[in-house]
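Listed next as structure tokens is one chain, alone, in the form predicted on its own.
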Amino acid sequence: MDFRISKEQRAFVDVVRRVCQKEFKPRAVKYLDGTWPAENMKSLAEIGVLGMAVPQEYGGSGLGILDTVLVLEEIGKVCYVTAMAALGELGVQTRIIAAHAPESIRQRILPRVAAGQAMLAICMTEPNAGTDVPNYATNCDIKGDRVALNGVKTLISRADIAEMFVVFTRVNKVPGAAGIGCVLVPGGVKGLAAKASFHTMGGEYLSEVVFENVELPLENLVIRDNGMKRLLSAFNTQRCLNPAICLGLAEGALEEAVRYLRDRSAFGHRIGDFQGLRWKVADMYVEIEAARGLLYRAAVSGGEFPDPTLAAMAKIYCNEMSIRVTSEAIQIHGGYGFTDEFTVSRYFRGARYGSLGGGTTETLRNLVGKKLVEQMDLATGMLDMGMF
């Protein structure tokens, strides 16, 4: 087993992280107050970020997804709501387009999506749906050759902005998960709105979108049959795009405490002389370590997308790792930790929102013990999972 990332990868990652030290690091407590972070996206397309989940075709580089959990974890380390707003573009959404909608479509918004002159939304959350996909509410009826969308979904970031939203939806009114499909929804048509907002601790805004008697042609309903387990599918992407930027909270976190420890005097040494703060940082850096094995084995696992059950741990572990590492940043600078104009707090805020976005680490774990309780085979035990 190789554990060392490749030339050229190590390569793109410099470069990310000299744009991330120089440019995002000192500008990022302007975003807290939900400030779209427009000059950030810019340099990103400009670095060809922006474009690592789109088609070479289509003007970008076609990267795959430890490309990208790399870059995400280098972004995080500097600025959560850059991070989250790049995580739009390299995320789900843009992989379903390039994966499912027509040419037409794919022709109209990839090169776009990769030049950063499209943002893209994803819409899957409801009122009283979030987890429970199959009991979503909204629902795309097949008129002929058009399409009817009705419905409401929340805490959706960028609906301000977003040129494409890409809506997971019933259609035909058909019950369950054999009713769960896709629709793509252009940014400003008629009877789409945004209702409400919500600021979040980490700085970013969601929305509350309306769809009221959406019309649109046939061929922006790019999945139909199917969709439920073609929507989990693809979301095994963003179990490890999710987890990449907690792990780079907790880097960055992990990185600030170090420098507080050589900087900082209390009773004539160095804090970074006691062995009690030695032994905090060395287990924060021993889970971060560990969430990265994880998680890295996750992105290169499965085809297209990455194993569910691999996904789902790395998720797990990486959100909930990030927390501690990120309050024990917090408890290492003391007062200060707790302040604004010291970056482990925003770091805590980022972090917390790991384990609910993308499945919630409450769910994932009855996928993993699922797997384990019905599919393990006690005379092979371990080796019989499929994870060696």
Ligand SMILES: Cc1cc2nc3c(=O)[nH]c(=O)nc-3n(C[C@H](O)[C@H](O)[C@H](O)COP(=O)(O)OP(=O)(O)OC[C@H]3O[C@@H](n4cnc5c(N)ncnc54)[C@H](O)[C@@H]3O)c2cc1C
Contents of the next structure:
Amino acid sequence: MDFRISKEQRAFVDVVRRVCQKEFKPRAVKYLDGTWPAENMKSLAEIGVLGMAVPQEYGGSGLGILDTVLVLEEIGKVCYVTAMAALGELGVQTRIIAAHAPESIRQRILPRVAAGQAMLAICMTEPNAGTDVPNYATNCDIKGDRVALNGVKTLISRADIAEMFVVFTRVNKVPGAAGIGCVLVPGGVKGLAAKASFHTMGGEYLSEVVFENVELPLENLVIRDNGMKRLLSAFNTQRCLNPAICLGLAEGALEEAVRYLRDRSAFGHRIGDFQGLRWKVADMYVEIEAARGLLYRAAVSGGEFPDPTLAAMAKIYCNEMSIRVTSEAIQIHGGYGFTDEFTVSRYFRGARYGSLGGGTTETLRNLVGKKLVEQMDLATGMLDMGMF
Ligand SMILES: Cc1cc2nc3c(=O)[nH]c(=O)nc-3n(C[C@H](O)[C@H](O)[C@H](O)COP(=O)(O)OP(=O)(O)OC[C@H]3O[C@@H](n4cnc5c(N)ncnc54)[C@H](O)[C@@H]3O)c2cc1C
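Please supply the coordinates for the form predicted in complex with this ligand, as a counterpart to the form predicted on its own shown previously.
Everything in the complex follows now, all chains and molecules, and the chain you saw is the first one.
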């Protein structure tokens, strides 16, 4: 087994790391008030990051999931808001457009995504159903060669600036999971209204989005007829990308904590001389490396999409690890750690997001638990675990 990343991956991550450390790190604090990180997105487009999920024929690089994990980890290490902004172009919405949109839409939007000129929004969550996808109320009726979309989505990232909305919707009012499909809605169409309604503890704004009789060509309904399974399998990729940001946040917090151990004194010693605090950073590091192993393995599992169980486990572990590690980094900083002036509080705010978006850790535990209970080979009493 070779655990090393390739020379090409290392070279690309080095470029990303330099930009992150030099440009993004000093700017990170200013995005806490909801300012969009426009200058960082421009830099990410220039070095080729925003085109990573865009196939080569549309101006991107079409790189793999592990490459994307490595890059989001670097960005997460310095700035949660920028990592989340980049996730919008590296994640599920770009992949759905690349895989399912008609050629005319791909040609129009994907080169603009790669160039950092078009932002995308994914609209799943509704006021009365988030995790509960089969009960979405948003509906898209087919009327000849047109569709009409009606409904309300909420907690949507980037909706105030998005050039295209990837919307999960019921089709023709068919109830339950069987009725879920996906429609692409260009920003600015008649009947679409987006309002930044919530300011998060991570920094960014989230919007409520209303679709009132939004009329579109039938070809914009890119997935219909039992689309939920296909849509959710694309989410296994997201389940590797969200934890990559968490891994980066934890790494950034550990670096801050170690620096503080070396700088701060108490009782005539560096606080880094106290065994109790050395053990804290040692445990933080152990958790980070365990998380990295699980996440990288999930990222290289499967074909088009990662293995669902590994991706779920990686997400659960990275999400919860990052809360523990960033919280310990605050503890090491004492009272200063709780202030906005010290970076560690920002890492903790960002880490708190991970277990909420892209599949909550409760629903992912449902998935892993179900697999365990249902796959047990009753004859041998063995589970299909590990690498064999
Ligand atoms: C920063 C941020 C950005 C976001 N961006 C977007 C976006 O761009 N697009 C978008 O569509 N959404 C977005 N969301 C919303 C996010 O995806 C939802 O909050 C998430 O899916 C959970 O849905 P909910 O909030 O409705 O919670 P609910 O589904 O109501 O769940 C409430 C609680 O019940 C638990 N629960 C639900 N069902 C079960 C079950 N079967 N078993 C055990 N526990 C269960 C959940 O885990 C959770 O703890 C964003 C959220 C945040 C915080």
